[in-house]
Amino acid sequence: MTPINESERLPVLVVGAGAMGGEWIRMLATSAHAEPVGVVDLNVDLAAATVASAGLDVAVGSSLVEVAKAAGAQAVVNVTVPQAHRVVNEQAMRAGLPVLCEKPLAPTVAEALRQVALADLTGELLMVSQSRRYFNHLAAFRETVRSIGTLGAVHAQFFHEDHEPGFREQMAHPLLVDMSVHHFDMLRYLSDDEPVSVRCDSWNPSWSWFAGHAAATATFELASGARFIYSGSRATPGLQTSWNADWHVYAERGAAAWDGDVTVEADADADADADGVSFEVQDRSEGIEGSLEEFVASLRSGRTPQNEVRTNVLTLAMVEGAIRSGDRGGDKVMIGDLLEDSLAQAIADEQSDDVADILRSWTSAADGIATPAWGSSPAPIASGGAR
């Protein structure tokens, strides 16, 4: 990749011109860190209309490689539907372009592992935009949670009335795959206590306008023995929570809560040494803008971002584990077993010999995702993550 000039905006190609693609393009149009130089979509007329609506005059087309070359793009922002993520990421990375990919990275953990191997093969950065990590009040809540000691239980509730006509309303698991993936990833941001198993029940309320399961409850056992208890619905017409969910954490030296918006609270044990139970809300870029800033900063510094592809695999494993448990009537699913099953499936599915060879070289899935595929030491996660 051509070195990035610190004083210049990174020229990026946006792939996907739908509703979310439009959000990215409008944000990039005014970003101090990157600029859109081209937009790709199978529907070229849609791409042209989206570009025009953002007041831009950039290259459009249906070929990632051709438009990227013509426009001089140095990176790709992948905002296609989840089923297209791997194909677009592969085209970009094989063309020597790093990728910032919208969540979820892939429909399955097996497909995600194939992308980890592809990142290994090409040496390009593949980062997942888990944009809800980038909220200043979440960063403040994170510092509070880390100051009250060993976790006992984390509770998150998400209830919303969500009307988004299109592919989401036709998904088999619109809550777990498209929304809970954010909340599960936020759990992993809040604590280094990774999930080891899950029991889940999912269903669709009788009044739901979704075709698939719009509601679920799940309990994850974490490595320390603590529990993450999650409940949610995308078809709740009253008493709605924040999009970020409503959080309560119970720990060794007290408790903390966040309403998902602007209220962070802590109640520490008066007899404990809990002087660190405090928080500061910093003013940093949020949402997709925060994700973009970390991506660009990582490319400039060579340091691994917090959502490099390998790290994100465990977030997907939480989603797939919950779905698998629900499909099995709530039986416990071990995350480690799911990862190994997924590696076997990834090897069976992969059609490219060079990628398959890398997958077969791993002693286990855990080995395959243990070391970042790109960069040096992880970028520091200060309040709100590295920027």
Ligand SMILES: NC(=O)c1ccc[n+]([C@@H]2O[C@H](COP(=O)([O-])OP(=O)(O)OC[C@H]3O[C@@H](n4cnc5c(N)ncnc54)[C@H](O)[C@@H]3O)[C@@H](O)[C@H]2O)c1
Second form
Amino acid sequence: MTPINESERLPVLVVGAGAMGGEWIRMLATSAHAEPVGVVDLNVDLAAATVASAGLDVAVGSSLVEVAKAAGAQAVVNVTVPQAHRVVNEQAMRAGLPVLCEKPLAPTVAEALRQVALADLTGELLMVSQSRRYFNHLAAFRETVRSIGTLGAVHAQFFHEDHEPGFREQMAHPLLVDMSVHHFDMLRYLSDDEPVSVRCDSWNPSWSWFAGHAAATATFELASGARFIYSGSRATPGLQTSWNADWHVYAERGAAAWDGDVTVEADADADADADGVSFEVQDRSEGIEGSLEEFVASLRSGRTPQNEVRTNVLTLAMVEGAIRSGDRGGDKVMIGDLLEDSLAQAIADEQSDDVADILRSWTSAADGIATPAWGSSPAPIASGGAR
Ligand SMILES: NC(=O)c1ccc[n+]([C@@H]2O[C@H](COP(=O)([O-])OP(=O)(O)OC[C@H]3O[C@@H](n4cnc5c(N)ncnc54)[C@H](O)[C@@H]3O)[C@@H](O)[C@H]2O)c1
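Just the form predicted alone so far, so send over the form predicted in complex with the named molecule.
In what comes next, the whole complex appears, and the chain from above leads the way.
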């Protein structure tokens, strides 16, 4: 095991050459941190066309293991549809490759827990690319929120008119699963708080072009006692918010707001706030570029990244908790109960004995996601690429 040279670009295999796979390939083509050395898709013609349209000449194919080996890939970026994430992550990690996986990690928390066990088993890094954490104005907003004291409530609103034919328009919960997962993850980043329970109502407006529920409202209780109040719709024909949602926070010593783009505001209690409210907007890589840089830096340093698979389970639990509450007529769902039900489901579903043994060894799901994360003992990238 030899750490990758600081000056080298990490050779990565992109799996999934659809709309977002194309975004990743174009970004990687000019990245100083990684380079695309191969592209895999079930549809090999699509993989070849996406590679050609990015002006690249790299290996393509339908087998992750074969293309990774032939191309000398040392990591995988998984940009397949959510239903394929676990299978692709498993192939990669069993082949000795760390993975940066697009959100959502899996369709269910049970599938996510199976991937935590798989990461334990293989010792590979599995990080989820929650790319909306990486916005300079979100970081500035977080700094502002930290300066106004104990949080009372965080409100986020997301209203969009999204026309994206494909898997999204067929999903049961296109808002909560495909989009709110970003906002729920941003809440965890912004507040440094964790979800305890949720009540949710989800529905589909009569004019919606989505098959599933394109709209929802949800209230989460957080560990600190603060509340997160969320409303959203992907079928809103007017007055659209930023993709990042529109945020308002009320705290002990004032309030702060972010429009999801470049406007961060604060109104603090001047008497109580001797230090004042200040923030700096940094100039760091944003979106998928930001998450790629954190992934590569973690592989080089052995540091655990944000959204290493264990941490990301709680983001996914917010999504599934909201869906479960909606299915139960808005009843309060305890996130802890959801985690434990999901562990039982994960054990029942898991086909591989080695992964099932790890799941059964946990005293609880909470115990499983609290196990020492990748990076607690530095594990540099193997120089040989895929095994
Ligand atoms: N971070 C963001 O802002 C953002 C934006 C858009 C999409 N996404 C995520 O990116 C992922 C892909 O979305 P998309 O819009 O590109 O979908 P898409 O349907 O356009 O493309 C997915 C591709 O994956 C391929 N695929 C499916 N199963 C596979 C498998 N087992 N092995 C290899 N290839 C397989 C399909 O053939 C398809 O070409 C999703 O998880 C989505 O949520 C993230």
